[in-house]
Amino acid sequence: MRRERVPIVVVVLAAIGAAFFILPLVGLIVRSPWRDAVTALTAPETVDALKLSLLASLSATAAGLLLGVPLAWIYARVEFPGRDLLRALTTLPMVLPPVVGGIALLLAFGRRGLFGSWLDTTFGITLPFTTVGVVMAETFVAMPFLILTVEAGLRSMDRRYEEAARALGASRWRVFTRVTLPLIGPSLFAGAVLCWARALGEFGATITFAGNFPGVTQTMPLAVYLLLDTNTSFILSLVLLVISLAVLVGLRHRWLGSA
């Protein structure tokens, strides 16, 4: 195939655009204190933040799968008045400033919130500034990525396989678990990984709704903020960078194909 000649102006502007993203990452890698990496990663506060981050992000991903897959199926398969508005509302956290999302969670689930006050007075349950609050904040901002990815998979799949299974007498649940889910498996996996990665890196909604208490609500991004300008913050930033890069590279084919 004949190679297309690229105008020099395009090359220069593209190089500047790439450098704008790459140089800060190079600065983080070059200036990080690699000799202190083991000490920083094994420090008690770092281990606690890492454990909590993994627990909260995996819990948020599980909640996203439990609640997001049915929502994606509804959006892809059922037509009803207000569907587009509902989809917009449930995917709004993707573009909503995270701090605003945290404030919204406080107004809904805080001790004086619309629903939180009832939980507090009726059951004595307090959600803000707890580990559960961290999971809620991360689920709020991360689940939309799973919903849209799974919905796209449902819309692009060949529904004739489902129709054939139904014609052979399979129940709706059996068709869903034995036919639909395997067919959308790649989309489901990609959505779950994106959800997990977004939850792992969540900061604004978490610190607003759950606070920054070591061992209780302090995740890795919050620890980076608290330990800013220290060797530990640089190392934790590198860990988050490596995870994010691995996710993007691993899921590249979901958007660009196998090229």
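Just so we're clear, the structure is a prediction, and the values are computed from it rather than from any experiment. Numbering follows the first chain given and starts at 1. Throughout, rigid core stands for the largest set of C-alpha atoms superposing within 1.5 Å between the two forms. First, how it differs from the form predicted in complex with its partner chain.
- Once both forms are fitted on their core, a CA shift of 2 Å or more is seen for V11 between these two forms.
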Given for the second form:
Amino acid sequence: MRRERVPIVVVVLAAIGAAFFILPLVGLIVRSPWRDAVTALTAPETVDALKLSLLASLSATAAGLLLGVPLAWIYARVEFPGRDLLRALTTLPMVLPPVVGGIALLLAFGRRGLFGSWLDTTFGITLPFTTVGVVMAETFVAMPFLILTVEAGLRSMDRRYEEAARALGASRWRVFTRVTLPLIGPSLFAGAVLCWARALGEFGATITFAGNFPGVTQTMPLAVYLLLDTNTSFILSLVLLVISLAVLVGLRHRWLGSA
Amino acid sequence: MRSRVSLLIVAAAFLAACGSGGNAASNSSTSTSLSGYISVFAAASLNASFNALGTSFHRANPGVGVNLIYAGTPTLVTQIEQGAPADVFASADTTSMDKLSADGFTMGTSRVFAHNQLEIVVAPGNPKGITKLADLAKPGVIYISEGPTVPAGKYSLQALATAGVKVTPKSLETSVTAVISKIELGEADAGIVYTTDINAAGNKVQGIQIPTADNVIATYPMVAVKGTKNSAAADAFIAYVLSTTGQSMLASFGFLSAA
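Now the other one: the form predicted in complex with its partner chain, given that the block above is the form predicted alone.
Up next: the whole complex, starting with the chain shown before.
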């Protein structure tokens, strides 16, 4: 690409735009009590919250892959009435305020919920206030990112490779695992990482549906919120920030490569 | 969360029609010279009562508009210290008031204007048959609490300790409202909140009284904020809350008298 002369107005507005995002981060870094970092990070409640966050967000990503990839495949490959509506419904949590999502989950899967009351009376299973509840809340909010990314990957791939494999006698499953999945690998990876990052930062739906208790449902964002006035919250925020930054920087190449 | 008491001409007309017949006017330090706006930063638990007090103060002083801003007490302290334009601060505990005062953000000494006490909150009809604090530890009872950084959560711990009850909450919620809504939705069986919160929730929940010996009495002080542009109106509002009219209004919402 040839170098162009960049209009000064664009540069100025872009600089303001960048500063808008960077200044809050600088504030967080400058004001963080670095001397307390080690104590804060090794405190039992921090370790609990970190472990739980990793476990729940990875489980949510696994659930997202298991249920989201088939959905994405159907959206990309199958024509049926109401497909657009169904796609909109399954990606709604992207724009829904997470607290509302949490209340909706309670109304469906809570102890008195539509489906949850049946679970409770039949099997004695209640989901709120459990780690499974955390995974459900995170999956609800994060899976749409995976669905949309994988669907885009499936739509943009060259289907002639699949047709060729089929013509050469490969079974549908073999075509899917040996041709389709490797071809959409980059978007599958990008979708999974986006889903995971969103799950890691999830707050509203989790605290509403699963509650907040150390070691059971208190993930990192919940711990940060409840420690609002102490030094530990700054350090925890930075941990989340570094993870997210690493994910986004790492993803950029994948994304450009997959386009 | 900001609600403005609108400058209703109707209200002024109503006041004119009523005349100055009662002794309410003499108690409520009515002054025709007061004008302008005041912003009252009040603890979240004062929401309903201060809306009523604001309206009534405005009727007595039609020249003064009252902006009411509600949030958790610690949040209000942070906002005022970060330069939010507050004229009056009404706190749900003395600790926060002492902090604001020690940091040099108050004008004059604070005045205690109300007390509040704790009650056990359960679903209507009390399905789990809870009559005392010890019942919270019964098997099969899902007890949830406010987190220890929330004043109500701190007081709940005190009350349970005084009564010698050991119970682990299923969740540490971020506010009294969150506790009440989870009991309303049937996800939890019991919590501990202020009497005034149960009053405000109407027939959606039911309160079980806690004996005075175990109860914790919360103290609500208020003060004019240093740097107020309208200290005359700010002082008048505080005097109005402390007047017989103000006190009886607070009592109607379930607060205990300041005396």
